[in-house]
Every structure is written in structure tokens, then in C-alpha cells.
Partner chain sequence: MSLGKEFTKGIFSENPLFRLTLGLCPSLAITTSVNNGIGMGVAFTGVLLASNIAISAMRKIIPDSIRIPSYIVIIATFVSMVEMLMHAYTPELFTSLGVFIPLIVVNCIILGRAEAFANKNGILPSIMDALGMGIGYTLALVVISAFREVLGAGTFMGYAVFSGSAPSALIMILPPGGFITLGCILAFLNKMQNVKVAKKAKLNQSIAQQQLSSN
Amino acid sequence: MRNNSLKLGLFLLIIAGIAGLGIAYVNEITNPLIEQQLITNKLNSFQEVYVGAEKITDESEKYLDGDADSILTEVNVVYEKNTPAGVIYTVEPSGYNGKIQLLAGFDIATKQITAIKVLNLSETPGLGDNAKQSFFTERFKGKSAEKNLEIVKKEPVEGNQVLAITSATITSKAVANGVNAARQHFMDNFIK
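Now that the sequence is in front of us, could you give the structure of that chain alone in the form predicted in complex with its partner chain?
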């Protein structure tokens, strides 16, 4: 009996071993491709929110210490001729249905939002889901970083107001919250 269960265990071990080898082999082939893809994707999205960025360095460790807002997850600084020219934040505010991951770019010289881009979200299709569409993200472009952005339901009258997505106020507000957190950090750390 004992002998038998040992045999069975050994058999499973062998199967699992072969399976492991197989997975390791496929991983070997695909991993570099996947890594490469993630990096290109990231650089492409960075380019989208800060057009013409030459050199981008991840300085999250320097800026995101204990005091920073916890929805900020990454700080990437854009350098031009070795002086910081802009900042790209990755923020993860909570939306209607889980976290929304988005990028927000800021320009140091003009103190403006260069652009925002939604990377990941799981909002209601057809409603909050529209937050990733350019018609909504365009509304943040060129807004001043000096004032808190505010989501409104009717055509904005003030410079710091952003028109909400119809019937998706919660998602719109979540995006604005994320951008505001980044904006605050930007004003505190990069504008003297």
C-alpha cells in the first residue's frame, strides 16, 4: 500500500516535471518578446502624453516616499539637456468598478497638463468605459496645473472645469481625482 502511493506520487512528480520543463521552454521563447512589448508599450504611451520626450527616467523612488498620495504609483521625469522639462505620472484612482490606471503628463515651463491617457480600466461598457476615448481625455489637455480640476455636467465656463462623460459622472470624477493628485504632487515638487 505504502509502496503504491509512493509510486503514484512519483508518477505525478514526473508528469509535473515534464510539464514544468515544457512551460520553461515556452517561457524562454516568449519572455523576451513580452518584456520588449511591455517596454515599447510604455514608451509609446509616454510619448503620447508628452510628445517629443527625449530622455525619460523613472524617479518614483525619489518622489514617492511615505507622504505622497497613495494613488500615485510612478513618477517619470522627462529631461531635456539634462534639466527636467516635464513629468509623467502614473496614477490609479478608484472608479465605479475598480481601479483606473492612467498617465498624466505635465510641462514644467508652462505649468500645464500636456495630455492624459487611460491605460487600464474596467468601467461599464458604453458609459464609463468611454473615459479611455480621446474625446474625453482631450478635455484635460492644456489645463493649468495650478488649480484643482473640477468635473461639471454642463458646458464648462471656468478654465479649471472639465465636462463629464454623459451618464458617467463617477468615472469622470475618478479620472479628475487621479489627475488632481498628480497635479498637486507636480506643483509641490517641481514648481518652485
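In this text, the rigid core denotes the largest set of C-alpha atoms whose superposition between the two forms falls within 1.5 Å. Positions refer to the first chain, counted from 1. Model, not experiment: these values are computed from the prediction. First, how it differs from the form predicted alone.
Right, the form predicted in complex with its partner chain is done, so what does the form predicted alone look like?
Partners and other molecules omitted; one chain follows.
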């Protein structure tokens, strides 16, 4: 009986080892493809936030001081003819159900928001998750970077006001807080 248990244990050990090697092999083959797809998706998102960008360079090390509490996670500078033309920020403000990851683009010449794109969120379906929808993100496009954005519940009357998503004010304010953090960094570092 004991001999059978040893044989069975040895057999299972061999099968587990072969399965582990198989998984490692498949991971080694697919990992570069997955990484390339992530880079492609990121570059496509950058193009949505700053249309027509010629060259985009990650300059986070230069512009972020390593503050762990900062909601700014990445700074990408857009170059046209080797001159900075704009900035794309990756920002992670806290929403109703957790972090919201978004991109916010700014144009240096016009001092305006080129666009925003919500990449990832875990907000309430049908309410806060509407922050990904173009009807909301378009409300930020063309806003001046010279003043903090303000979320309002009624039709905006000032140029710095953005209409909240109905029944998702916390999420709307979180997105605006992220854009405002990027806006402040943009004004402090790129506008003279």
C-alpha cells in the first residue's frame, strides 16, 4: 500500500513538473506579444488624447519627483519638430469605488485641454462607469488650462465648468480632480 502511494506521488510530481514547464514555455512565447500589444494600445490612446502627435517621449523621471502620494503617474511630452508642443499625463485619482486611471492631454501653444480618456475604472455600472463615454469626456475638450475645472450639476455658465454625470457626482469630481492635478503640473512646468 505504501509502495503505491509513493508511485502515485512520484507520478503526480512528474506530471506537475511537465505542466509547469509547459506553462513557462507558453508564457515565454506570449509575453513579448502581450507587451507589444500593451505598448500599441498605449500609443493609440496617446493619439486619441493628442491627435497628430509626431513624437511622444516619457519624461516622468524628469518631471515627477517620486512622491508616492501624487496622483500623477506618468508625464509624456509631445514633440513636433523637436520642440515640445504638448503634454499627456497619466493620472489616477480616487473615485467612488477605487482608482480611476485616465489620460489628460494639454497643448502648450493654446494652453488648452486637447482631450481626456478614461482608461480604467471600477465605478458603478450605468452611473459612474459612464465616465468612459464620449458624452462626458468631450466636456473637457478645449477647456482652458489656466483655471481649475469645476464640476457643476446644472448647465455650465463659466468656461471652467464641466457638467457632472447625472447621479455620479463623486466620479465626475474624481475625474476633474485628476485633470486639475495634471493641469496644475502643466501650468507650473510647461507654461512660462
